[in-house]
Structures are given as structure tokens and as C-alpha cells.
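Taking the form predicted on its own, here's one chain by itself in C-alpha cells.
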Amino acid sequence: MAVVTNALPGGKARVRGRVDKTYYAFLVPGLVLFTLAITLPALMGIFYSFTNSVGYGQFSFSGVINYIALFSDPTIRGAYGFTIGFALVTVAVVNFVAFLLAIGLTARIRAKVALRAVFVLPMVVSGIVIAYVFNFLFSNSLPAAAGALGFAPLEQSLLANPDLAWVAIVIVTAWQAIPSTILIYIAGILAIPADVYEAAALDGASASRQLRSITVPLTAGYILINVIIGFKNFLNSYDIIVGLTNGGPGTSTTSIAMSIFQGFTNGDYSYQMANATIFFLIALVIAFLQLRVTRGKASA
């Protein structure tokens, strides 16, 4: 219901809408929620960074060190480099197939309901557990496997080298985040007229120029929003990480929140609170395009 509250010069009045009760009664214990859960917490943990604290008990301010030293720590630089390379690399990755199957999951085939389900089943199940399971297949299948067939390379685990580790992350966090983009990309693809490929059609266009000339370029849109949303949430990656190598062989395959964590344990509280800090900003970044991109698709 709206009212009117005072006349304004030329006859004009001013309207104010009158805002429901109700409103407030779901507004405010979510907002009191998120302020107690989220947002109180990380204004504490900026505050912490500028100290000396290691958790609990007395502490003292120290200013930036624990900034400056992030910057000149090869460890977290360490850190940084491989989570980075490994979200670039994921993302290509997990795109490429998901756009690939999505094409295929739209197309005139049989049973391509039953399909679709299929793969999406591994986006129910938890990451640790994903990574158990992969575990063993690194560590003993996949080495019996290769040596029963000679094939030298693979009798040794991925997951006890330092320089391929990397590599079996990025495989199964693929599996696991292959389906959600999926999804994304089917809603894409079957938002295309068919009018347009049948037009493309009769002019003579192949499977290949349609896919080219129509496809990635009325889904470019949900190709640049799963980017954004896949390369973010991989820069969070952890417990797949734990679950298969916990950061080794050394500390290769450590992430940064694998090192905030791990700090949180060792002493480290106020430095690792810096370390969050930091990655609490580069993830604000990436959500505020995230943000700026969606909206933009919304209103095409």
C-alpha cells in the first residue's frame, strides 16, 4: 500500500511505499545470522592480521609485517602459483569437455534423458569421498594396471610425484565439476532457436559451421559465466586436495587455503589471517565480475 507524505511544488506529491511486517520478520534473523557468521568473523581476522596473535591469550600489535613477510614467504608464493595454474588449467579443462558433452547431451539421440542424469551423478557426491576413492585408484589400480601391461610411466603413483601430482588434482576435480557446467551449458544451448539452425541448414551450413558460426557464439554468455564461477570456486579448492595428496609430495600441491588452515594449527594465526585477508580480496574481485558479467546477461 503506499501513502502520500507531502505535496512537492506543482501540484506533485511525494509517494513512500509501506513496507509489510513480514518483511522485516525474514529480513532481520538473516541478516543478524550473516552478520554473526560471516561477516563479524572476517572483520576479526583483518584485525588479527595486524598483530602478533597466535589464537588465544595476549597479544600486541606488530602493523604490516605480517603482510610484508607474506610477500617474501616462497612458501606462499609457492602456494599462490600452484592454486593459480591449477584454476587456470582446471577451468580449460572442465569447459572444453562439459561444452563437448553438453553439444552431444542436446542432440538427436536415444535415451539422452537417462544420459544427462548419468552425468550429472558426480555432483552429488562429497569431494572428500571422490577423493578417497581416486586415491586408491592412483596409488593402487592405475600402478597395478600399468605394470601388469608394461607401460613404465604409471607404475608409480601420480600422487608421489612431485611433478605430476598436480595432474591427477586437476582430473578428479574435473570429474566432480564436470557436471554443474554441464547443466549450465545444456540451458544455453537449448535456449537457441531451432529456427535458426534449421535457416543455417537450408543454406547449406555443416554440423561443424553451425557449431562455429552459431553455438559458441549464442552461448558465449554462459561460456564466460561458468569461467568466472568455475575459476573462482577452484581457487577454493581443498578437500579434494587433502583427500588425495594433503599438499605433498612436500608441499607442491599445498593451495592457499590449504595453508590457512594448516596455520590456524602451528602458530601461524595473525600471519595465515593476512594470508586470508589477501586471498578474501582477490576473491572479492573475481565475485564483483562475477556479478557484473550475470547482470549483463540478464539484461541481454
Given for the second form:
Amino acid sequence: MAVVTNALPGGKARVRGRVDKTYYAFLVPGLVLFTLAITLPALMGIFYSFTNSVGYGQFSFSGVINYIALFSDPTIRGAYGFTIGFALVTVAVVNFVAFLLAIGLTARIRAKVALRAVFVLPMVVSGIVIAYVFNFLFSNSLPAAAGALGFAPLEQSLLANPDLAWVAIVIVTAWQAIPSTILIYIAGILAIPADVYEAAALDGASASRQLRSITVPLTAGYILINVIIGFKNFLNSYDIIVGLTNGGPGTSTTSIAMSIFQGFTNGDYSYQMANATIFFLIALVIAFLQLRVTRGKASA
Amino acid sequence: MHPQRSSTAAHLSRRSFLVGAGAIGAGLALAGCAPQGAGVTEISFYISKPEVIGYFDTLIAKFHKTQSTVRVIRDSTSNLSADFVRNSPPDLGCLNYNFSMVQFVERGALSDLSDMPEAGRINPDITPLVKATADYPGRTSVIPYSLTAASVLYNKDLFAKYGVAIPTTWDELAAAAATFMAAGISPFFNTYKDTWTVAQGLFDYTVGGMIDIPSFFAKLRSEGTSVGSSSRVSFQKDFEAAMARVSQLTSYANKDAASRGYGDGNLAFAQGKSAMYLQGPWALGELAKTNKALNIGTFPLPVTNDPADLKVRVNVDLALWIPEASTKKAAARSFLSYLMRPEIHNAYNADNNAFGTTKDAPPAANPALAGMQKYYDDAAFYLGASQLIPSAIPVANYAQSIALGARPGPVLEQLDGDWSRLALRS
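Could you give the coordinates for the form predicted together with its partner chain, as opposed to the form predicted on its own above?
Expanding to the full complex; the earlier chain stays at the top.
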């Protein structure tokens, strides 16, 4: 207390821009929690990836054997291929649809607020619930409807087709992810000053020209943020896939997060820790990318 | 001490006397059913099979009535691996005996029960099944308690209606399937959506009907990292014929098998929508929920043309064990002995559609299981191949791929690769 009262405004410490030590004390709880709950387990996981541990009991060091096995494992390579491809497609679908909807929901239409609420609804439903509902629709309703209409390609469940099951996952993931993306785009579009549009209208710019030359360039920062955050989230896909296909048919839709988690239940702990380490490095690269990009935009 | 309080204590009022008398009386009454004092040992009993937790609670209550020195606390939620790591495992375990138990057995975490008279009563045909899953040299680590046998469930009424006899060879099975298809009835109802149903049914039945499973897996383990196209045994060489049978069998199944799950299968078979269903006795209770009058029989799936090859798939559904780390082994043994009393043990297996594990076990009680009795008596049974492949390898997913029409060759090649990679890193 004495220290604080002495460091009143005008004191030398404040002038030199030095921060009072009390402020650092406030960092301690957060730092301790983060270290204990995130940093330490992560370091332990990396440590175990160089052993043959099954998660408990005795283990011995095995060097980089887990990593060698990992890179030659077609299931793991398949999981990376599927996850990255799925994330790219989903991010494109989500942002395209969300951007169009956001334009519609910011236009001068009736019941704007009510419509926005409707479009945002999927956001509040848990992913696993959405997945089970859609699972039923894809397995029963859709084939029945296709059968009644005589549309042969959809008479068999989409989820049972190893080549097309990912499409179903993209649809459901997009359905859940679009609302939050819409919200960011609405904020971005509403932030554009109205006088820019007025000037464009006076110069005779058409609506599509205004979209191309004003709306899109002036929301570029929001698009970038949505794309990067979305991509990072879709790389971590888990619950919707578990509820829809559980990684199948075969292993065609097993995501990286799913294969890592299976290490806990299948006594394959150290191997999947090696997988997690690789995945962590990829996430790190994306995070740095995001940091660079968003820092540039924020100051602009 | 407070003066006032000491004076109250000195004069025993009528009220406090009554309270005291009541407390003593209640204590005596409690002592009758729940002894708490010295000489009572509390043991924890781990049972994880969700269907029978209530059943065992009743058995524990009965056990408490027979004696007053051991109290059993049932646990069905702990994390077993974590308990072993903390050196505080349950005093008595009663679990499904599969790959998840291997580590505990092979690292010597379970105590030797060979000196118990109950160990000597076990049917010697069942001991190899236990040892094939996991073994610690020189020890009886577990006592098998319940054996479930699975094969083809068939609708007796449909078989009678179309004059189909129980097939004992592959050709007879194909002829039976043709008869049913001609009558517009799906011979099999398959459920590829739930991968485990494919692994335990199509995959295990065809492999078990063709291959000597213990010898195959023993050779496979000795090959280790070199399992592949050039090794002595491999999935791609030895499982190819069985997987061809899987592909043939899928053509006898319902058209929507790809999008049907276990629940759908139970419903459809109970409604008489198929003549046969590749499921184990655990489905019988579910089938009865839909159709109590369903007339079900069982027979082993013929996959060769030699009736001598017929076998049923079994697994040690429950096995009893006492950890080395338990400090109350004697008390745990007394409850184990109680559970192994013939009247308790046989009643459990009769009530839960299982086969016994002792030499003097009576025949299976449920008439639906009668078709498998002969094979059980002759020890014509095998452990499912999918249960002997470590769970780190997604064999059920691979079986699903083949059922959905993938070419078996590349899938089996991947299985070989998985096996050798796992051998490399463990």
C-alpha cells in the first residue's frame, strides 16, 4: 500500500513510463492457470510423443519412431488430406453464403431484425445435436424423398457413400458456422459510411458495381478475419463429424482431431501425441499468419 | 469446561435418557443390516457392464445378508486406468475381458488366483480363450465368469414357412438366400452404419469360419514389423477368401443396409423383414421389446462347404480379477467365492443369455441359444478376430468399407501396414 501512495501522479516512476509492480501481480492468476492447464500438459504431450507410453504405467523412450510411423501411415495422411480439403471447401462455402446473406440482411427490407434472429438461430444449437438431426435426415428422410421422386443418385444415404460423405459434413458444418460469420459481415457492412454509396449512386454506379467497388473492398478486412478464423475452426472439426459419420464410411471422413482423440481411448497415446505435436505446429503457423494479417488491418 | 454444561451432564433428564435409549436402539437395529464397527472390511467392486449393474446391486444386497464381515461398495464409473496408476484399483473387478485388459494382465497388475478352488472348476476349454487375449506366465490372473456366444439369429417361422432347413454349408446358405429372395424376403438384414455390427458379424463370422484364429494371430505377432505381402501370414493373404465371402453376403442383404444402424436392424428383424440377422445374444432383449412372440433360433454361419468347419463366435463377457495392489484381498476373495457359487453363477448366466464357464455349467437357458449349445459343448468356438486386433487399428471401419463395396485387397494391405507400424512403435 505504501508503495502505491508514494507513486502519485508526477512521481519520477510514472514519468519514465514504468508500470507499477502491482499490475504485474494481477497477471499471476491468469499466468498460473494458463501454465498449469495449457502449457505444461502441452509440453508433457510433446515429451510423451518420444516414448511408447500408453498414457499410464511404464514406458521407454523410442526416439522419433512415432513420427516415422506417423508419416508412413495412410490413415493419418488421409486424415490430414481430408481435414485440410474439408476446411478449405467449407471456408469458401461459409463465407460466400454468409456474405450474400449479410448483404440481404443489411438491405432495406421488411422484418430485418426478425430475419436476422432467424438466421442466427443455428448458432445456439449444440453441434452434436445438429449432427444427429441431420444424420436422421440424410439417412432416412432424404433417401425416402428421393425414392418418391425417382431421383436415383440420392436414394442411397449420402453418409454411406465414401466419396460423397464429406459433402454432407460440409453442408451441416456450414449450416452451423454461417450465423457467426453473418454477424461479423453485418457489422462490417454497417460500418461503411452511407455517403460513399450516395456518391456512387450520384455518379450512376449500378447496384452490382457498388457491390464490387465499394462493399467488397471496404469489408476486405472482415473477409480476411472470417476466412482465417473459419479455416482454423474447421481444422479442429470434431463433434459434427462424430455425429454424422463417426469418421466413416471406412476412414474417409476421419478428421485430425478425431484421430488424436482416438489415441486416448485406444491405448495409442504416445503415437497420437506425435500427431498432436505436428498438428500444433500447423496451428502455430496459421496463428502467426492471422496475427500478422489482423495487426496490419487493425492499424489501417 | 463450562460450568453450566457439566451440571446438565450430571443430571440425567428424562428427555436425554429417552434420546440416548433411542440412539442405542437404532444402533442395534442398524447393526443387524449394516455393521459399521471393527471387524468389517469394505471392498470396492468394479462392474462396468451397464445392462447388469442393477443385477449385481441385488447380488451385493443378498451377499450382505449372508455375512456381516465384508461390505461391498459397487463402482461403475471410475476410470480404471487412472485407478491403477494411482495404485488404488478396485479390490474386485468384473469386466468384459478384451484388449483393454491386456496391459493390466501382462504387466502383472493382477494377483494370482490359482490357489482358489473356484479356479479349478473352470472349464478347461475356456482357459485358452483367456490366455489368447492376455496372459501372465504362471498366474491365473482372471476367472472367467460369463461367456457369450454369437452366430446367426434366424426367424424360425419364416424358415418353416418356406421349407428352408438350417444351412450347414456355404452352398446351402446360398440356396436358402435364393429361396428367400425369390419370395421377396431379404435373407439378411445388415446394418453397415454402425461399424461394430459389421466387425462382430460379417467380418468375425466369415474369418472365424475359415481361419484357425489362435494360430494365425500367434504367427502374426511373431512376424511383428515385417507383416506384409512377403510375410508368412498376413491379412492380405489369409483374409482374402473370407472377405470375398463378405462381399457375396452383402448381395443377400437389405438394399438400405448402408444407412441402417443397430436399432434399425433390431426393429426390422423383429418385424420379420428378414430371415436372418448377424447379431449376438445381447440383441435378444431388444428384439423382444418389439415382438415378444418372435420365434428365434441360432446357427453358426457356414462359410465353407465342410460342416466340420462350423464354429460360433464367443467372447469372455465378464471375468473376475483381484489386483495385486488391493490391500483387502481376503475380503475380495470371499465375495468372489460368493459370486462363483453355482446357484448364483448359473443363475446369472441363465438370466443374461450367456453360457457358463465352469465344468458343471448347465446348458444355456434361453431356447433361442439352443442352436449353439452343441458347438459350445464341443469347444467349436473362436474369439472374434476384430477383438484380437488392437483398438489402435480401426478394423471395424475397414470392415465397413468392404461391406460398402470397397475392394478387399487394398483394405487388407492397409491392415497389414497398420499392424507392422503398431509393432514398430510399441
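Residue numbers count along the first chain shown, from 1. None of these values were measured; they are calculated from a predicted model. If you superpose the two forms and keep the largest set of C-alpha atoms that fall within 1.5 Å, you have the rigid core.
Put the two forms on the same core and the Cα of G30 is off by 2 Å or more between the two forms.
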